[in-house]
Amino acid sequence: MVVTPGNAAEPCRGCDARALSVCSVIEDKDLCRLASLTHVEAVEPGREFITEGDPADDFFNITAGTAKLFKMLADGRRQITGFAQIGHFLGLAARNRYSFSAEAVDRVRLCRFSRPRLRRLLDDYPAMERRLLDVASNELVAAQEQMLLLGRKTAVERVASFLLGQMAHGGLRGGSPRVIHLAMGREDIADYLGLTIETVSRSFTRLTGDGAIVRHEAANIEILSLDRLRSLAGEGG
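If we look at the form predicted alone, what structure does this chain have alone?
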């Protein structure tokens, strides 16, 4: 990890994630205060920056890149529970120890807040605490949707739903609403959706053949028919 002390600069003003993150409620005049309580870090692909079971001493705000969140099962298998991207805040639900691990998929940039520093921020900016409550509520909704995804949907419906979720987040970032960049590989997608790699590949082929998507180079997926993709996701025509 490459670490830049938060009090050495003001990284917040030009941060691409600010509008999407919990920091959005802090006014421009207070950004120096925010930066002074933040450590900006770069995490290289394949590096773990949260380890399940470790003391939950820090919180993390993703400002660039993609991280995979996972839990280790009793038999040693790894279950991916989600992907954190720009604007996601990690560690909020943790008590004394982290209940999951996080590993960078591509190069990740993040802001790290220690527990005492985050507490000081929340004391100084009550609006940030309200924003964190919104984040916690959204996490509960996402967990419920993931249970439905794994418990009731077919393979094609799972992959189509996954693409819709990635598309929604890409739209929030201000990118093309019809082009999705998948930083994660097929193995990670399969793990997340509870499928085999072969089944994921067949599902992508089905979505392509049905005219819902087209696959480009560099892991880019273009949505050709949003209505068709929604239908194949089990969300209606």
The other form holds:
There are 2 protein chains.
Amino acid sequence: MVVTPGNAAEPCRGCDARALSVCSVIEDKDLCRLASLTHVEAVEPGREFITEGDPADDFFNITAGTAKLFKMLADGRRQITGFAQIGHFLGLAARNRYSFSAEAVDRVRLCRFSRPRLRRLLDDYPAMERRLLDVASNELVAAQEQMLLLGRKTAVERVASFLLGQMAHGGLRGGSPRVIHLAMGREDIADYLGLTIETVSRSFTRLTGDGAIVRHEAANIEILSLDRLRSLAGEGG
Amino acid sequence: MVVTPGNAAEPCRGCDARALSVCSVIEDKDLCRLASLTHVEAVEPGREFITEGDPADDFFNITAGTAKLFKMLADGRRQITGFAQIGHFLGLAARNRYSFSAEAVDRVRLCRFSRPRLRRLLDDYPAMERRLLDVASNELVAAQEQMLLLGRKTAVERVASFLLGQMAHGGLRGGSPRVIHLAMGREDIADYLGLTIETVSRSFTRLTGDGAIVRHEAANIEILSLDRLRSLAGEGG
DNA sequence: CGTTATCTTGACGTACATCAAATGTCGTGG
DNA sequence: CCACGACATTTGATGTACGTCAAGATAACG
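The form predicted together with another copy of the chain is what I need now, so please give it after the form predicted alone.
What follows is the whole complex; the chain from before opens it.
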């Protein structure tokens, strides 16, 4: 599973995720050291690479693809707490066990850091610790937003908000600005929004009927009216 | 509103919250400097001291009482994202505007730090930044747990989980181990759990019927069977 | 003690879940 | 290229947990 990079000396220099991730604080001249600390891996779709409750020995940085982060109840009910994409840093646990599981949605590439190694890196680069605090703060803001969604929004509002969120992510990478490609299926969307697949599907249908979107192949959603979508999301009034 | 401490030189030394908060990383000899950076304030019940969208000029440290943190939708729907109690650090925003509001539940005492002053303090005490990262990580774990609750748990499971959480907090401070005093009313509990006050009330009634708890004055809940409460919370099977 | 706010209980409505079937999508092999 | 099967998504019919509306019960307060 471990993929040896083509150029063993400098896998980090050409990394697409670098500018988007905590690694951006490492200066060019020290990239070599950064590269020596990490293992690049590929994870096949459906494969779980973090398991809730396991010792949190490693940290991860997503460099390609999409992973889902989730928690489960004993009887199988699942809540996806977020999707991790390029540049996303994973594994902050505070305690020494993971508090969630992570599974690849499509083919994921990631860098794995061992906890003690990252600790040493943080000691040498205080700016990186600051950057991590920023990352954690942003995730906290996103988590609060999601609590509002899960606790108080209707099904249609949830799906509309989800699309707006996915658009924000897609916007970072190029691509046609009005068409969103969803890497995850309806079941993952449902488990992210606290709904069932049927209700998610019906909500897409209603958004279509309201003229906010058009579905192309279920995974490709075209935004017809951003204003209408915003209004249906319940945030912009 | 600003309360001048009795002993202006060292309000931090005798602070009840110090051991529980980020301030614990400051050595005794430097407490004087810490004290010079902060303003101690009292906030009356019902008073809002952070407003979502306002410039995030200050950080806060709760030293007594309970505050609720919340977000609202345009039409008045509200989601309480957490309750902040002694030792809780508030104001991490990443962007320069608050992403949530905060209001005192009962009488709150807090320390206010201006953003640039805290920044300088962090530069001098790298350990404090590390501590803040731990704090943020713990909050992230709690937020994920709450997402599971809001997205996938039933009303009774939510209320049982809430009581277990409040017990964990109450356990830190002395007091009778089996009786929980709830600082907040039913409306706040409902807005925290994504329910209505009626459903919260009915869930308390069901927990009572199941022999898990007894209500004394609506605000004082006695735990009769921790096992039964855990099982009803849906986590321990 | 009355007055008022908060909490509990009851009757009923509704948004979403569940169960079930139809339709669409995609990979595989004829 | 088309036929087939497996799986994902959509649509429909019905059930239910929780919300809404309304009335009592209880506690807080002057």
